[in-house]
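Only one chain is shown below, in structure tokens, and it's the form predicted alone.
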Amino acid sequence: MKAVRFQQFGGPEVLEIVDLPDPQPGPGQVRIAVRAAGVNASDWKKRRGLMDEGLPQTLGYEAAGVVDEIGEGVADVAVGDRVFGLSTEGMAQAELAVLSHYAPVPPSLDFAEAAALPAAVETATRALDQLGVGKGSALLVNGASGSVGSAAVQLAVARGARVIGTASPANHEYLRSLGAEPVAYGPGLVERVRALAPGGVDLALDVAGSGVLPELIELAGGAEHVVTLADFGGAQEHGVLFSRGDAGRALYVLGEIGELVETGRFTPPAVRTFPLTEVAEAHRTGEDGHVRGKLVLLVG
């Protein structure tokens, strides 16, 4: 099968299309033809070497595609559904891909936009949780508009929190269509946060990872009440929770967001799709750092 590979760190001139044994389901796990896989940050920073240290290195950990074989003990697909998922081998950039974790693809949605969900909403769900956002809650998300932010304001719309989430300008009036209420970043934050509630908010989620931990603390009413996605320095630096998903993946929420896009409760972010041969400029774009919404590599 085709896959993305490099054998050196660097830029995206270093990331190849190149030939691969086909891999093999194991215990409950399916295989896909893959129709359209994820591109996330974390692709270009092991690509840099800020991540994993071997070589060479596949990439891809969500996609979307067609069933085409299942491992033993699976029987909640058939060959044939539609499904997306999970690869935890991080090789779904490929023709075909393992997945670990799975669910149907939900009707109204192509390949492109369920290929762009299973890592935004299990890491905004993680954060959720481990912050304990519940209806009635206000919480601050900074970094709103991203696939994980906007991710993050409507899961906690639907949980029944307030949510208040900043992004630039251009940007605000989308996040009213998410159901948060808007406010710039940059300096005043709090100030323009204290517009909206005076006695600032419950939590806060970091997502942008943009240095305003101290101003979400005060927001917040201490550090306890503060989780970042972004700012690991900072986390260390403040007593801030930083999220990782070694310390246990939200991934019930693959079975649940179908329901949430079926009901019309979530919005899957908008996407920007590639070939996969055009895997590098995929890169470019993402670093480039303007893209809202969701780079999606296409495949067949």
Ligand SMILES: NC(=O)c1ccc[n+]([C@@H]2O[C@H](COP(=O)([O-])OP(=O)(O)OC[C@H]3O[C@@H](n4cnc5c(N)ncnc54)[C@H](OP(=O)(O)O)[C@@H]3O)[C@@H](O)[C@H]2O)c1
Contents of the next structure:
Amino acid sequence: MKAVRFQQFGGPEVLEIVDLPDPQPGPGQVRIAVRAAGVNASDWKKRRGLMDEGLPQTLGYEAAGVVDEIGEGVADVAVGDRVFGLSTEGMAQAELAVLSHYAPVPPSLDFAEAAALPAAVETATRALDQLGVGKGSALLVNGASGSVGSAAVQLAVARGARVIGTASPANHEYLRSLGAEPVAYGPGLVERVRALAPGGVDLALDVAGSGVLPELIELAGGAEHVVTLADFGGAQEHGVLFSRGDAGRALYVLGEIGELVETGRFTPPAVRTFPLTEVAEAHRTGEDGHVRGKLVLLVG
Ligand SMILES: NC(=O)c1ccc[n+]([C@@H]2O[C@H](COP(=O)([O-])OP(=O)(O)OC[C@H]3O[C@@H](n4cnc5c(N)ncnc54)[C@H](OP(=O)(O)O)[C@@H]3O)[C@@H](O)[C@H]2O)c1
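What's the form predicted together with the named molecule like, now that we've got the form predicted alone?
Time for the whole complex; same chain goes first.
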């Protein structure tokens, strides 16, 4: 099968499409003929050598497609079903992918929209659970307009939270449409948030990793009320929890997100699609850092 791989660290030009052996589903896993696979910020962090050390590396943690083989013990889906989910092996940007965690594609979504969801909703749900976001919480999301941030906003609103989100001004109307009160990021953040919430917020989630953990701690009244998904060094320096998937994923949300989508309480991000062969262009677009919505590779 064709798959995205790189054999050396570097710019987008190191990405290549290679032939790899077809993967086989293990117990509890399904294999899909991939129709669409999500692109994530971790892809270019890996490509630049900022995450895993070994080479070569394949890419892709999420995909949607049609089940073409089921592993031992799988009884909840059959060959031919449309599913989306997570590939913990990280080889989903390929013609075939083994999904370790999956759910039926929500009926109103196409494959690209479904492939945009798993990593963002799992990450957002995990962080909201770690913060203890619930009905009546006042939550600040720093970096609210990207794929993880927009999922965190909507899932927090669905829990009954009040959400204030930072984004560049061009995305403020978008944040309002998701149910958040927008503020600009940058100098003066604390004062702008206090203008909306004079007593500060209960909880704060840093999705952007933009070096504002001290401000978030001040607004939320302590480091224990803050979680970051993107500022590893800042988390260590300021005693904030850095949320990472390998310490336990909120996989249950894959089975719940379909109902939120179908009942209009969760709007998937707009997707920007690229053929699998143009994965390097998808990286160039994403590395710009201001994508609204989600980059998705189309396969087949
Ligand atoms: N720890 C984990 O488990 C985990 C899992 C998934 C992702 N992540 C990390 O989470 C981060 C976000 O991922 P993503 O997929 O949501 O990225 P994305 O879709 O590319 O979104 C990036 C967003 O960051 C915003 N932004 C840029 N500069 C900012 C600043 N100075 N202050 C506040 N917001 C700013 C942009 O908003 P504007 O366009 O409005 O400026 C954009 O919407 C990445 O670093 C990724 O590696 C971590």
